[in-house]
Amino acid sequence: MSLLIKNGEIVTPDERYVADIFCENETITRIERNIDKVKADEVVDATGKYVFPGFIDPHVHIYLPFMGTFAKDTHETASRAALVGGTTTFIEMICPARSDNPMEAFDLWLGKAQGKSACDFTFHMGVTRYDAEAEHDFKEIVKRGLSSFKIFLAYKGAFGITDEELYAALTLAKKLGVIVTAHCENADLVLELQKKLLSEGKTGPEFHYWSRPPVVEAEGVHHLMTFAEMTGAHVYTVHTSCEEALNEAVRGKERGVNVWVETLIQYLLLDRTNAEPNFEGAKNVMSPPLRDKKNQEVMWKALADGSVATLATDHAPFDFQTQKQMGKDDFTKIPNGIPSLEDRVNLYFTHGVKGNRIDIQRFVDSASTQAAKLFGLFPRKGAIKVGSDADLVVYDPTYRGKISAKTHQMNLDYNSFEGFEIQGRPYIVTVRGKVAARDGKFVGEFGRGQFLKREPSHF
């Protein structure tokens, strides 16, 4: 399969120029101003369009047993949605229960994706307990191709780990050259605040915010910084939602902690009023919660200046009419998550690039290249270079449309960005040189997506 993309404006974090791209055998083989006299199975005219490296979502949940139910997407529906939205690779969180065997969990999650996903994928390995058996498994899992762990400083009794386990996990990560992604809150404070609110009859979704206010997230980040400083481990704070938490990470970096920060498209465009004041707000219950609107400009600025490294989704789809109703009389039972895998890139381009909040090259960096570099995928992914995988997004900045649950590809009954206008959309999306989405329609092949093995020693 060969592909020639002509006359597009190539945009990477380092370069911006008009050229043709020729792809063969799943990789980029030539980049030149004019490529003529070659036989290509498909030629794409990209005149007036941008050509971006395939976008990478470094934080998704697809197979997810959680809060008494399961996330709605399958790897077929999730990869279809990802590709239509311009995401060609995602990194899924493996989240075993504390009682689960880590190696069995790895095999389970891999089996759910392999032979089903239409886009490439890899994983962060959840460390939800730490003992001799688990340590042995984590070492083997790294040998099998993972180079990142996931820890929870939340969800006490489910995914959350103790300080002793935290220290051990970070120590092992440092030894293996593995980066540790972390959900930062204070599990004990959350539990006590939840009990207090429910005892006062405060059961609606609007009280989810008050069970996990900004100071609770900030304390979690501070806690992680202390342990990372003591162990020398490389850490990455997932779904950072507010100025208080960001400041703790920045202070850690200033004193030498190896830390990178992720935020989500939800935090840039939605605020806590979207989870109020009636049960419709349950659609937008996630953890950490949506914050006061004032945090949005803080996060936009931090993305622009690089204080926040990546923009992700924490995609976790649960139906409103069935699953979210589990918390009708108790906000602590609402399955947490806002689905956004499909819409991240278009919303980020619209409100970031078109909204003059972020430079187009930083847009590419934070939505693709930084994730590739942090998680051992660069320059195979996140780059437009000879030898890189031919994951490309030919992007039409003239497209105009609206987001709607009636037309989205994700497998659930609502969209948190219902009615949001977008200015731009992928015209062509390729996975290793083969067209997988065309003008807003999925044309890919389920099962073609590859499990990406990574080297752990990239730090």
Ligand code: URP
Given for the second form:
Amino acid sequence: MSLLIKNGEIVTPDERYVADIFCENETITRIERNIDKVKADEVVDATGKYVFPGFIDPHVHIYLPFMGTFAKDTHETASRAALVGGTTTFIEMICPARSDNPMEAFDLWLGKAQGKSACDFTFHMGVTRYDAEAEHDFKEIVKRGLSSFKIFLAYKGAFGITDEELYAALTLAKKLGVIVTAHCENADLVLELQKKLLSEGKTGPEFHYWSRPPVVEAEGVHHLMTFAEMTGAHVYTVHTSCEEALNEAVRGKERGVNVWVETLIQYLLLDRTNAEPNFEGAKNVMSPPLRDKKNQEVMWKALADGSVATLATDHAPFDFQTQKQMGKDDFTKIPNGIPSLEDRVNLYFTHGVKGNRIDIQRFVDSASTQAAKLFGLFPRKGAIKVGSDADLVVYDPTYRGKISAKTHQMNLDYNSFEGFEIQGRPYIVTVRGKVAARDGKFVGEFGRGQFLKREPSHF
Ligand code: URP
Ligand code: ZN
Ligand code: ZN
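Compare with the form predicted on its own: the form predicted in complex with N-(aminocarbonyl)-beta-alanine:
Expanding to the full complex; the earlier chain stays at the top.
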């Protein structure tokens, strides 16, 4: 199996140049100005197009038992959507219930993806309970190829952990060289605010925001910074939504905490009015909630200057027809999540690169390379180098189109970005040297996606 991509403009965080790329079997074997005298099974003319390393989404939920239901995508529908949108690798959260056995959860999540996914994948291991038995399993799971944990400071009674458990999880992570990704919201404050709002008869989706205002998230980030400082652990704040929360992470970094920040495409382009004024707003209920519009410019700037390291999706699809309706009379029962796995790259390119908010090399860095580096996939992924996996996105910046649930690949009856214009789209997407999407159509192979084992870094 060989593939030759000719005349594209290669863009990575460090370089930008026109060259040909030759891929044999699953890897890139040559990058030169003119590669002519080779026989290739497929030749792609990339003249006038960019060639990016395959994009990496470091935060998705596919198999997700949550709030009394299950997220809608399967690994087939999710990987198809990812690939059409240019994402060639995703990192899924393993989210066991507190009573579940961690090793069984690891096997369950792996079993759901293996043999199904068309793109490569790995996991963050959810630490939703910490005791001697769980600790034993976490050590074993790291040996089996996961080098990142996920903890929740929110969702008390479900995934949330106590401070004692948080301290133990961070201490273990430091010892093993594992990075800890964290959902930062103060769980007790959320519960108290939810009770207060419901007692006042405030039941609609617009009150979700008031149960989790910025200060609740900022407190969560501050809390994590304190524990990371005390343990020396390396931490990563997922779905950071607002200036107040970002400032806590920046302050932590300034005093030496090893912290990286993730934000989501949703927070850059949607705001809290999208979760109002009637029950339609339930489509856009997620946690932390969509924020006041003024935060968008703050997050764009932070992405541009690197204080926010990565752009992810936190893809968590629940349909409007049945699942979001579970919260018809009580916003606390609306399954949380705004899916965007398919649309992240195109929206980010359109509003970031074309919108002159993000330099194209930083675009690649924040949507691909940074995640590869932080989570132990670089330079196999997130790079265009001889020896890297041939995960490539030949991107057409002249494409014009509109996002719609009528045409998207995700298994969902709505799209929060319905009607949004996109200026650019992947023309060809390859996974380890094989074309998996062509001109907006999935042409990949379900089950070909590989589980990516990662080594811990000994920080
Ligand atoms: O609302 C969200 N973010 N849903 C998915 C679960 C999580 O908190 O990441
Ligand atoms: Zn979360
Ligand atoms: Zn999440």
